[in-house]
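Single chain ahead, by itself, as structure tokens, in the form predicted on its own.
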Amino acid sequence: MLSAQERAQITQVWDLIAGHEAQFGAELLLRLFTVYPSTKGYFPHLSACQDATQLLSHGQRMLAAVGAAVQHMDDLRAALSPLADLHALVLRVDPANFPLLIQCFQVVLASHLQDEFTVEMQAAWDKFLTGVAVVLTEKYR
């Protein structure tokens, strides 16, 4: 799936955001809710006022899952199986929302990392996150 160079680029970007997962995740959620308001319905525990503490907490959890995926690039299915079960069987998230999340995450990465987030890195992250989305949606079938 991923070349050695793409793996290195994904790891390099992850190393740049490590320690800032909550902030990046909260910004990702805010961007997702603003650009795609219909996605708010999947997060009823995040109040309408978008409490900063709740956003940071959920953002941290979301990016922790991305971090787990980065650490287990060779076996995404095993690493993400519990998360796939949760999204497909419990939360019943429409799979069409994953590309929206991917897009918003890449915008957050680009806005923070700027020149460090090269076109090649974006391509690698897009490929990687699409692979994550595929794994998360396999349980829907």
Given for the second form:
Amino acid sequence: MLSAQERAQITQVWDLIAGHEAQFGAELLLRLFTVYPSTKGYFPHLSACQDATQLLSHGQRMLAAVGAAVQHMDDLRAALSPLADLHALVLRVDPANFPLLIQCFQVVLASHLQDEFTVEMQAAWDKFLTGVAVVLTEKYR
Amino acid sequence: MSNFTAEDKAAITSLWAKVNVEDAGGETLGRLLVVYPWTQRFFDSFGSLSSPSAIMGNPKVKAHGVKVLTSLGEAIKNLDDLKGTFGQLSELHCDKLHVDPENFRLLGNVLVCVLARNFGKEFTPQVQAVFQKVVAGVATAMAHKYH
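Form predicted on its own done; form predicted in complex with its partner chain now:
After this comes the whole thing, all chains and molecules, with the earlier chain placed first.
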């Protein structure tokens, strides 16, 4: 599904994020809550006070999972299986929300990487994150 | 539909004044065609769309992108009446061009990414929120006359 070039783009971008998972993750969540307030309902503990420490901590966890997905691009289903179970059985985030998160992710990347954020990177990451979202919602029914 | 506060309008006009529509137009439409290749279905007459560099360098893509963002610039002066502003364009895109309104939402999202890329840190969550509201309003206005 992902070409060799796309894999390279994905890894290239991840190398720029790695080490800054908490910061990127926190900004991702902040953008999600600010732009799409209805998503706050899924994070009651986080969104009420938007405490920086908690956003960093949860952001770190989310981006670490993205990092794991990058390491296992060829076998997302196996790598993300526990998270897929979590989303299906416990979190039950409506699938319509994943494109909102993906949009915010693209904006985080674009605003940080700026000129380095090539069209090929944007395309590869959109495809990749959409694939991740499919896996995370696959066990819903 | 969307209500824009005085603060929203100030933020929007202030950022938009700094946008180079020549550059951003081609960038936005180009990225739409690359990231969501099925959108190319409307542009058979545009010549080569065979690769990202062909698309981004295509003069017809650039020209059309500029046209789209110029329209958007006009809308930004009329945020309280987006439906009125886009009435005729909506009819055109439905009756003649047969463009699925989902494409307006995709284009809007790509524009937000292009703005984020151009403005970096200045494109804060609050600024993003306001511009997402603009593009959502435009997409709705563009779909309004569909039947």
